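The data below hold one chain only, encoded as structure tokens and taken in the form predicted on its own.
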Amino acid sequence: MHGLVNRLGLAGMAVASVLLSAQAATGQTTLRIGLAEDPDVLDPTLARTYVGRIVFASLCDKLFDIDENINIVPQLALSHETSEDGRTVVIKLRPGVKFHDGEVMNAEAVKASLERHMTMQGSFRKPELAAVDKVEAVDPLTVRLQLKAPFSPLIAQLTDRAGMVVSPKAAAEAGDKFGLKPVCAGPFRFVERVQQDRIVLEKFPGYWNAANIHVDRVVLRPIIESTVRLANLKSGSLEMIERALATDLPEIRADAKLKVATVPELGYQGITLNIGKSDAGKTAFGKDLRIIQAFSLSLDRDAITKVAFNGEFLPGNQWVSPRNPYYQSKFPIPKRDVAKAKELLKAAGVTSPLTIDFMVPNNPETRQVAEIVQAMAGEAGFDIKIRVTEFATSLKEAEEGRYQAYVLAWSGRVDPDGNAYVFHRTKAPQNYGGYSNPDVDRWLDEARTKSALAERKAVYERIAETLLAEGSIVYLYHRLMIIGHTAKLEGYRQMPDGLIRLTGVKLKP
């Protein structure tokens, strides 16, 4: 491990030479910013990662964006109105806007790209823009949607990677190879990518809001040892680093040159049990509800975010934290009860330590984590095997069932909605637990049809009430996402979700 990461600081290092030649040559401002991991494949259709997203938020603008107080603000959209039986949504479009590619960004474009979430081979957009039926351009600057149904999370979800909207000159002649040459419509374009070392962007000219662009060239590199993340971006081989761990927020504020950017996750971490995925669920998580709750109940989740995170991370046991208005209170976090698990287990059937294979992503939180959990769980009776993964290889093991329990974070939606839909819905594309109940599909369809958050929430509570129990995943904690960034940096404001947008921020000689 120590050779991998001298080799990591090597080749930043080298990286950062030769960066900072061109800089010199050109009197051109380079971002480099350091990716706790390598990002999926860039098109986002198909894309799934949080550290994807990241990317995209500087090369794919979206129909809509957030602001600070996660309400939800035009982007290449102007404004968008809906129908009072909650059928037909119009949206208006921004006029004068390009492509990387020098193409058009009209309602054409918009209606091609929503078609190919909703149908391309292998979409993940396509469960967030099921409710739509038709999309028709009404002009060059208007988009109809007609909806099966009322669907009150559509706008949010066209804050995100179903609203981004890409080129339809570059995705039909790409087709599915979209996403090694992406096309879009956002303030920087793609130059290149090298697998596992670096993604390069630089400022486009034609961007609609080029004028509140300030930096050149932006590369992105994916870094999974966050102690040579901070050791680059200490070092001045990185501008910023984007989640920090908590353990390290002490060392960040303590140094002049470097500043500190903190928000509390939209989303959460927690443990994905396969209970019907695949055989390997069969012979443990599935085989009884009651194994189910007595993991849960072996573990204090308190405890993790103390010993783990200072104490600085949010303990939960919901899709959405305690903060948050659809967070259920009749529902609260459970204690720790090792007795009770145990007795749960042995009512369950089994009579010694239950071996669980435990997928875990390669970073070090996410492998400290794994490591408090395989001994709570191991004082109750599961024999806990910790299986240490390439974060986009795990999601492949997932989505086959090549698995018993996952180590998962969700980066969070602005909607409730995109916490748990995708993740509860049988057959849905990340139910990677393969949970399924009807009373369940048809509540979580129930709840896009309300627009009133109390009416919403109510239809919550029943799902709570019986996902905790049965669930595919055990909630534990909820992220502060933590970005760490030299002090030459100015302008730069976080967002509640946690991603990197370069609007408006400037970097100092």
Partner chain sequence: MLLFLGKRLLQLIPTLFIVSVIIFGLQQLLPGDPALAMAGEERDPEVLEQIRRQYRLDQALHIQYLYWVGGVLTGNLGESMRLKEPVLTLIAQKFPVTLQLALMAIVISLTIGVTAGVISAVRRDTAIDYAVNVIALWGISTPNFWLGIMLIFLFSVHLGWLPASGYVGPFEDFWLSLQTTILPAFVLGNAFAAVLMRHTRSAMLQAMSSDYVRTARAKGLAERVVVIKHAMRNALTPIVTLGALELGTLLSGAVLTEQVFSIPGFGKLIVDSVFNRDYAVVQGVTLITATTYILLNLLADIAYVLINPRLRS
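Mind pulling up the form predicted in complex with the partner chain next to the form predicted on its own we just looked at?
Nothing else is written out below except the one chain.
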């Protein structure tokens, strides 16, 4: 018996060593990443989720990208030049770039991709490229965009899905099924997808920057439960997870086998106030400006992030975080002032507690924030009635103005225009508060025509001053995008959009 056990043990060791040497011989490195949600369709034209952008970061290169300081840097493009009247943009392309199917990436391909974004049925890129009138392929490596009007956020739009160039041949063949087997020009090519289980990508040997790609295979797995995502990382079933919870940070930091990368989000978390969307708005915040100001003053943003997020998130009061170049430091985060809030309410003629219908999408984090807001505003004279609502339902309720206050987040865009325009311009698609001010409309349009940072920032200063006094959004804080990964991962750099880029990343055995 003893002999048999020994022999079995030896045989097991032999098998294990063969397997290990086979692995060493192939030297394949696989990076397994845990996603917080299941991505939608993998077609840059039809995609619309944040989590989908994480997959695209490995799959589809864009004309431009951003760096750590939100500067725009070239990717598939080499440079761009805007004419003096702001109506023509000439983009020079990187030579020698190939798509995953071997087709050449050139001006014709860029033209085909941009036109697909602009005209395809159901395209979510259409509004992003609405300023573009015509795309011309000047020569194989030069593209000229004719604009309907000057539009300075255009290049920033091209750092995201609108700037992704897909293989024209594959796109023409697959039509609206392109997302089932996307063919782009990114560092990894598509292998397979099992819905809700995994997306598998493999290194593309023909990638223009292949020398800096050191991972052979990427497996992206949606694991919605944050606790389980973390358990997978700790047990070694994953090498990387995105959007870990702020409350999990101490545990990740305490684990010597793990590392963490964080960055404040480009977006914001705030409360949209109904000031003119419907009668429900006119009876509360829309009645008197001072009520909006009183509400904002009753909140201690610092305390909110400390209580709900261990103080890891950044308190905020504008549509960009205090670390963004477009943050207006002239208008710092207001200190909580209950006495002043009470005074303002009194001056606005509110004598008894003002009842507010507060719609809160159903997830633990927003619910907790809502309860803190309820307690704080309660001390100033607001009677906040929390109405927890399933997310898709809450969107419809907001669209129809059936609320007085609504917790609503925005994942953020590279250009400040993306965080402000559609929320504050009269009748813009996301202006749920029903805000309207002709001056603000004019300034928002003006900011789109300026390209120098200082000039644009000056326009945004006017907008900020007005909106902070009377706007329909009370900005609260900016989340930290938290990426946890194994300490074996080297060279990972976190960009401000929170996406995972694998260029330069190495996985030690």
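Definition used throughout: the rigid core is the maximal C-alpha set that superposes within 1.5 Å between two forms. Residue numbers count along the first chain shown, from 1. It should be emphasised that the depicted structure is a prediction, and the values quoted were computed from it without experimental measurement.
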* Cα displacement of Arg48 between the two forms reaching 2 Å, rigid core superposed -> no
* Inspect the rigid-core superposition and answer whether the C-alpha of Tyr326 shifts by 2 angstroms or more between the two forms. => yes
